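Next up: just one chain, as structure tokens, the form predicted alone.
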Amino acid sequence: MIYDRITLPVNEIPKFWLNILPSLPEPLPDPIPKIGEKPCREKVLKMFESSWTKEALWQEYAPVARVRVPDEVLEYYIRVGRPTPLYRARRLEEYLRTPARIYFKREDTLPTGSFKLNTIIPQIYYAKKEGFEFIVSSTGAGQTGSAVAAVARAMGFKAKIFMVRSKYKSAPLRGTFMKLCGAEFTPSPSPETEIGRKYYSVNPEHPGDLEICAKEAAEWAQKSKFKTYVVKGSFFNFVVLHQTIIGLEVKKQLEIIDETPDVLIGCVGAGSNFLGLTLPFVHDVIKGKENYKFIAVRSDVCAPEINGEYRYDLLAPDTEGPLYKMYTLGVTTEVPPIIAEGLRHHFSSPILSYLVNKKIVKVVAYKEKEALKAGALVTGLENFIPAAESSYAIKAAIDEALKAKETGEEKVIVANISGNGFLDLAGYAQVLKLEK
């Protein structure tokens, strides 16, 4: 029997998220509250008390291996289309003439166009349960912002979204989507905050970046007259926890067709979609049960695991803390805008950094054009448009399939399609010179 679309019935949706922290060979290094101080997670969490939920504060360093998904969150997951399908990319395999079997986990099928709903739904659910009155978020590529705008509206919140200006200019319909959902929308840097004015006053067309954007959202929340929850899109442990729904589903889907993965691949900005796919499998590797290969895929303009250092660093410039131990290019490093804005981070998350440092995860980097060419190839062969970020994962999957062609090995390759690329079409056209 041919399996090209592997689905799970809704009653098979995972009921628990996987927490990798208790399984790590060594404890994850604690963050440092401020420059010059010693590591202390308790002090850092206290810094977040006003803008995080109590549940997020607990989940950030939860001592348990599994965290139950609330029934209301499960219902919302099902409503938006979880479990998402796993697709066999058979036409791509035939085109490459590879003996490898390539599977794509299709997070792009979710209604806001990306995997971000997996964490935005529980974050806003907990915010409502704990009495927050307003939602604010930063967004780079617009995937987090789109999810926040939609879920906030559905749960009865007003939302404010700051979006990196360079990405807004290349994909303005992201802003339109957020406005359609009733969110207030502002390109960043903006004149609305002190940190934004620092850049905006010098150059109103400053391209911005995720760090400036996040600082604007945090400052806006601090000065708001409402009890405001600041949504987190990728970096933190509790966000990674929520994303493990991806890999837990993939495990069940592969069991249905009696497949065992050899290689698991995802694109990386801070790391949450990659970790969401891989951590359930990383857990098995750490326990000595399996020997999977994990490939995290970067943009060549921003690959801290390759070109940076594993050390403590700030998340944003002009701050005193907190500092996290992570791979970093340096907080003051200016990274040029790219179409795949979600990959433009000067750092990677503490969990991903730890796994790379322990050589559990391998990191590769590609130039923008070669990645988007891979995305364009899949668009024609498999008839879906991957987000610009996801095209990097596809490029790595193709390279692994070609290696299998050389060796004759029937490898099983799984890649996460983190988002939909309809709103990236202008970027594809620009980079691949599709317009005359």
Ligand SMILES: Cc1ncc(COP(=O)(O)O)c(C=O)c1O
Given for the second form:
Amino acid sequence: MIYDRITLPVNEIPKFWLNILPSLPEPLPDPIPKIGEKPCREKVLKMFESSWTKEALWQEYAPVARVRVPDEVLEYYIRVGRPTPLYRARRLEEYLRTPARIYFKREDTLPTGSFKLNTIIPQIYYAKKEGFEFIVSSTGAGQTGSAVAAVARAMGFKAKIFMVRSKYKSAPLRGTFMKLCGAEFTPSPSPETEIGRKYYSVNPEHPGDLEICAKEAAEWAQKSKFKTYVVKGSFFNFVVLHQTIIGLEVKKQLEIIDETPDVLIGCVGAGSNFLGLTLPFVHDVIKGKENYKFIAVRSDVCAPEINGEYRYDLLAPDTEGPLYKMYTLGVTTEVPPIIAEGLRHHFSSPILSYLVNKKIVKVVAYKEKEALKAGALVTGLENFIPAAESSYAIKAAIDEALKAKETGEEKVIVANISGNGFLDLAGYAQVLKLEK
Ligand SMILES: Cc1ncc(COP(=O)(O)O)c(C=O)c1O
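Given the form predicted alone above, produce the structure of the same protein in the form predicted together with the named molecule.
Now the complete complex, all chains and molecules, led by this one.
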């Protein structure tokens, strides 16, 4: 009997997150607090003091190789379905007639729809422990917002969520999910903040984007009469740290079936699910123990590692700082809307940027239609619907499997399925013209 679904017993769940920073060949470049100033991480962390937890401020540059996952967080992880299964996509392999073995890490099985719970649970747990009274979040595709709405409610918080309007229009049920959990929900740009009004007053149907949305959330938190925690969905080192639970589980799961990966693949918005899968393996490559290939997958409309530059830049326009050393298309670049809203950033996280610059990670980009076609193929063959974002990783996995077919190699390919696409169906239908 061959089992294609590799599970880990709950007591085998990793008890520590992996911090890659001390293992990097050199320190990650420090951020710059404000335009014209010198890099200084302490000053930047000071700017975040009122809206971040002390734990997050420490974790952002933790000087230790591993950070213990609190027991309450472990319990919550298990309650929502961690460890998630590793799944062999045997029907896809047969369809492609490839000698490669394709494994999918199934973060889509988590109940709010994606891997975002891995960081939202600890973030809100620390916020509660440190006396915060209210949770605010921005969300693009709605995956962060869904996780925030659910966890905030379960931990006894009221939450306010701003969601990019264009994405809300293509996936309105994400808003319904957040409201169902009791969150206050607002499409962005909104008339509720100064920054939102700048766009809303000119065009109440303004499509919005993640940067405007994040600025609305930050302004709302700053003006709130409650001590308000602003959730971070990606980009920051401490968020990446939490996501390493993905790769740490995969390592154990591959050991169970005695497999060694050749290629590890994930889609990229700012980088946290890709890094979550790959960093435990990147660690072994840096230490000279292994030689894996890592492929970060972008949308062709925003691939800063391919079309941009590695330099200091801002995260959002009309701000003075902080600035991070990262691959960027330029902060004022307008990226057209795509169904996979979660991949639409002009920058990539400092850790990912560093690894790409050092040529440890390779980056590829795909057009929307070819990615969603790959997602549709998997829906039929493997019977789960990948999030639009995850379909980009699937497309790269298929291309690697087809290369293995040409060379006859029995390659082992592992791709992260960052989320499920039940609420992306309208997007699939629109791009693949399924109504006709
Ligand atoms: C399903 C899904 N996958 C991937 C991403 C990309 O984020 P990151 O690059 O941080 O993994 C997002 C972001 O919203 C998402 O919702």
